[in-house]
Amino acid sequence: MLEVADALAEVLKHARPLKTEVAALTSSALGQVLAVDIPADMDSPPFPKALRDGFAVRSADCASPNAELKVVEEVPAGAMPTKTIGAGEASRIFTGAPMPTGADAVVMQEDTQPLASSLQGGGWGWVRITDSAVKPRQHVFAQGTEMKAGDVVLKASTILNPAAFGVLASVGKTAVPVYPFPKVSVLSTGAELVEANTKPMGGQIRNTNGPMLTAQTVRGGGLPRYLGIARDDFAITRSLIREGIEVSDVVLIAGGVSVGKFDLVPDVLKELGVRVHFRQVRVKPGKPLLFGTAQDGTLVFGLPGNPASAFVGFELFVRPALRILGGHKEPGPRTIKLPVTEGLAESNDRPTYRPAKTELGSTGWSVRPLPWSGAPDLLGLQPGDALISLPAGDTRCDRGAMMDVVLL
């Protein structure tokens, strides 16, 4: 039986980033990991531009109070200036427009007064500058301030979030090399299981692990493929697991991994040539947890049938593997220390991960243990966004004590 850290190390030893692919920058690429550095193809902005509506001026001309300048042209965003600003001159300019040659500052429209009488002779007229503290580069975004041609704007291993989409568009990218989302097959086992749309009869129960693990796969960065329910039949179980290995990077099997008469999964995996690296982990919930590798490198996880056990096993071992396959540098699980909102008193024979809810209060973040009755209690797990990590043995702590917390 392996400790949690040793079991995770064994999983990660066999997890390798998937072969990269070129992905179009559509919503389906959101969350993928960039596989190469991306350079800028040009300066941004490609010219010095105005940051305010107003007038482009020479700051030296505005040193005297109420300076009056001749307006030589109007420059809207999207147009190029045609006039050079000389002594005593200005251009009417709008936010985002290129700065004309000769101008080194923008005076906001609110700090000016148009001289209406000057319009009688035609042209653009004159403007009085009421801002007496105009400085060079005032309200001007210099060329290349955001990025310069050739600069790396996004590094390999960057997660494609919405801002990254915008940056890629700004350097002309519509497709980039990324690590694909891992393909994950999800299989539930047990003759007692029926799907959610079926009313259980006799000793039957509805299949909760299938939908739950499918959803966890999506949240963990995988593409799920639900294989259904394998009843307690060797040939059916073998066929479905074999299908999962052939089409997926990871196979998740819920139930059938212990030592009971109908726990067929270990024998099926042996016949399929899957090398089993461990079958038990010293953890609660989730002691009967199997991990193996198929001959083609597919990762195979046998998770416990109890839903809370399967949930915890996924978060501690499967999700980190998915992150490595998907190109992430840090596998997790993400663990921090937080104060508990109430005292805890428990005695456990194994390291235990119990459901909890993080809360933000006036003094910062804390974590609240949730009422929970153990491995079969999926309802008690549902409100949680964290797991409090408790060591084996007796745990006695008061409110405010710092505890290790796995963030979900």
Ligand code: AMP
The other form holds:
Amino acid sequence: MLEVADALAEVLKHARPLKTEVAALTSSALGQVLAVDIPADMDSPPFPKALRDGFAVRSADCASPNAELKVVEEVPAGAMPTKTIGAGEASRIFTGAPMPTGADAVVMQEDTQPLASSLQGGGWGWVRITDSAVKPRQHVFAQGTEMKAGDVVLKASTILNPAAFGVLASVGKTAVPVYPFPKVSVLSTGAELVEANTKPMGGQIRNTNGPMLTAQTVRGGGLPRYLGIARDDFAITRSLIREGIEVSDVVLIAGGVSVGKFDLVPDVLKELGVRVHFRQVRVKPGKPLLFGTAQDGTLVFGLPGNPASAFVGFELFVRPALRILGGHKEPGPRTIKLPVTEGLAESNDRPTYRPAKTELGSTGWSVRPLPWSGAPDLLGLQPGDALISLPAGDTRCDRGAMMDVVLL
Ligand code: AMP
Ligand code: MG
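For comparison with the form predicted on its own, would you give the structure of this protein in the form predicted in complex with this ligand?
After this comes the whole thing, all chains and molecules, with the earlier chain placed first.
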């Protein structure tokens, strides 16, 4: 029986980033990991840009109070200036417009007065600058301030978050090499299971693991494919697991991995040529937890049938594997220390991951243990967004004690 850290290390030893592909930058690429460095194709801004509506001026011309400047043209955003600003001249300019040659600053409209009478005789008239402290470069975004042509703007292994989509657009990228989201097949086993749309009859229960693991897969950065329920039937179980291995990068099998007469999964895997690396982990909930690799490299997880156990097993072992397959550098699980909102007193025969909820109070973040009655209790776990990690043996701690917490 492996310790949690050793079991995770064994899983990660067999998890390799998937072959990269080119993804179009549609919203379905959100969260994918970039596979190459992305350079800027041009400077941004591509020209010195006005940051205010006002007048482009030579700052030196504005040193004396109430300087009056001749307006030589108007430059809206999206147009190019055609006039050079000489001594005593200015251009009317708008936010986002390129600065005219000769000007080195923008004076905000609010710091100017139009000289209406000066409009007589045509032209753009004259403007009075009421701000006598105009500094060179004020309200001007110099060319290349954000990025220069050739600069790497996004490094390989950047996660494509919404800002990354904007940055890629700014350098003209509409498709980029990324790691694919791993494909994950989800199979439930158990002769007692019926799907959610069916009322259970004598001895039956509804299949909760199928929908739950499918959703955990999506949250963990995988693309799920639900294979259905394999009753505790050898041939059905074998054909569905074989299908999963053929079409996916990861196969999740819930239930049937323990040591009972109907726990067929280990024998089926043996027949399918899956190399089993471990079958048990010293953890609660979820001791029976199998990990193997198929001949084609597909990762195969046999998760415990009890829903809370399957849930925790997924978070501790499957989710980190999905991250590595999907090109992430850090597999997780993300663990931090937080104070508990109430004292704990419990005894565990194995290291335990206890459902909990993080809370933000006036003194910062803390973690509240949820009322929970063990491996079959999924409802108790449901409000949780964290797992408090407890060592084997007696845990006695007071409110405020710092505990290791896995963030989900
Ligand atoms: P097993 O690991 O197959 O021995 O199952 C352990 C326990 O989990 C049994 O009480 C099963 O009925 C229950 N169980 C197994 N699979 C599921 C499932 N997909 N949904 C809900 N409960 C399950
Ligand atoms: Mg079973």
